[in-house]
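In structure tokens, one chain follows: the form predicted on its own.
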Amino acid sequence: MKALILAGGFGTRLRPISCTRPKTLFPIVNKPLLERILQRLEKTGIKEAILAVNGLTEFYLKKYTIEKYGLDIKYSIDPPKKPLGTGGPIKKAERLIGKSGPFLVLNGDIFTDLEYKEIIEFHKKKQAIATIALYEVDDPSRYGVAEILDNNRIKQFIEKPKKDEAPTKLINAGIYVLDPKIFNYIPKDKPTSMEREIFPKLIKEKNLFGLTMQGLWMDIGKPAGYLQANNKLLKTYHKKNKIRMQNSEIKTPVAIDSDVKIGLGTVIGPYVAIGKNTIIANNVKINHSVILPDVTIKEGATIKGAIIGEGAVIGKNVKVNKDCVIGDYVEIEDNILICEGRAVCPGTKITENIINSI
């Protein structure tokens, strides 16, 4: 079986971090999300993964060295300046996928430990054209919502309903198993929505099934979701690792990558992931944050609940508050305050306090 990973989005909700990398390369506890997806595919027994991407994402994926876990990786490229939606990329990859049997489709911005084998076997048993993984959430209004019958056939599918109009709390988890017959439903070289155009047709034909699945599932499409995904995995990491450092305090769970230097009197944690080659000076405080690689954090700085981009320089006594996103290679001068929820674009030099976003 082959897997198609839909990774062609531009990550607009994750800017400014996504200005300089696709969502699939966002580190989840210091390992790119794509690596974690490929690792799980390998454990499922899948040998080939096709990445449905735009040209810019292809550039970044080939630029970065990622662990492929023995999978054969191929690319299906969306045409420039013409995004194909959620269905078009599936049709575009038809030649690479072939028609020998069902294939797995994954949204590339989902962090999950749901068992792919479970939905694959269910799909084969039902002999369906399409099977969707369903997951229960508190607020389904941000997602496609499914209502299923006793035989797991989907009765109706509503994309992003109002919260009080959702028929259930079962959402489309971004994991599908599709039969090659699906290609007959999707027009060639045309932007197409699986959720709004293809699923309704399959429902009318009684060919769309859903499987409610249990486990960890998180959409990292927003900064809060990205931080939460790191926190969830840090809990698992903490069970397997004890971190001891002289003259600094580590409040687990914390993940510290290679070649990180930490100064005297510094307090890190809980819930912090620090990328490789980061330099943290004396008397720094960091909690509930993700620090990407090659960052410099100078003496007395405080970072609470923020994302700090690669290569950023955080000056002395700087305060970066909750829900802030600092882009790659930003330089913040000494004694600056970054107020809650602010975003700083890549490469910016900050010389005064930020109250409004820039």
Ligand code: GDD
The other form holds:
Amino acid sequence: MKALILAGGFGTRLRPISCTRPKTLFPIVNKPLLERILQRLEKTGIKEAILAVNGLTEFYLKKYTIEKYGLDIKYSIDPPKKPLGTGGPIKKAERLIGKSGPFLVLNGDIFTDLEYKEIIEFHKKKQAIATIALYEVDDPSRYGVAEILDNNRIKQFIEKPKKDEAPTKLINAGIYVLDPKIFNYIPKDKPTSMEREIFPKLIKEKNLFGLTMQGLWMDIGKPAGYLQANNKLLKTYHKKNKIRMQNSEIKTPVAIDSDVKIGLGTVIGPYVAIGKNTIIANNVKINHSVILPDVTIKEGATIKGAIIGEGAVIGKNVKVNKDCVIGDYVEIEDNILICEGRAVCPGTKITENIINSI
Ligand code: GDD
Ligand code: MG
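Please move on to the form predicted together with this ligand, as the form predicted on its own is already shown.
After this comes the whole thing, all chains and molecules, with the earlier chain placed first.
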């Protein structure tokens, strides 16, 4: 079986970190999400993955040289300046996917441990045209919401309903098994939404099925979801940190990648992932945060509940507060305060406190 990974969205809700890398390359505890997906595909016995991307995403994926876990990777690229949505890229990859049997489609921004095998087997039994994985959440309004009948047939599907209009709490988990017959439903070279255009057609014909699945599932589309995905995975870590801690304190769970230096009196954790080659000076405090690779954090800085982009330089005694997202290669001068929920564009030099968004 082949898998197609939809990874050509623009990740607007994760700006500014997503200005300089696609969502699927966001590290989840120091490993890009896409690598985690490929690793799970390999474990499922899938040998070939097609990455449905735009030209810019292809550029980043090739630049980062991702670990492929032995999978044969092919690219299917949306036309320039014409995003094909969630359906168009499936049609575009028709020749690469072939018609020999059902295939798996995954949203590339989902961090999950749901068993792909389970939905594949279920789909084969039902001989459906499409089976989608469903997952129960408290607030379904940000997602596609499904109502299923006793025989698992989907009766109704509403993409992003208003809060009080969601028929259930069962959402589309962004994992589909599709029969090649699906190609007859999607127009060629045209932006198409699976959720808004194709699923309703399949429902009319009683050809859309849903399987409710349980486990870990998170959409990393927003900063809070991204941090939560890191936290959930960190929670499962019991590994002892191998690097030498000279009089610094590590409050687990913490993950520290290779070649990280940590100064005296520094307190790291809980819930911190630190990317490789990061240098942390003395008396720094970091908790509930994700630090991407190659960051420099100077003496006395405090980072709480933030995302710090690659190559950023955080000055002495700087305070970065909850829900802040600091872009790649930002330089923050000494003694600066960045208030809660602020975002700083990549490459900016910050010389004044940030109380309002810039
Ligand atoms: N190639 C390509 N081209 N991929 C795209 C495009 C495009 O034009 N637009 C979106 N994608 C990819 C995204 O990169 C992402 O991996 C996936 O398709 C879904 O798009 P999102 O933009 O992330 O959609 P969403 O999160 O608002 O909603 C979708 O996912 C939810 C689960 O997280 C829907 O499928 C919902 O029904 C679902 O509940
Ligand atoms: Mg999404």
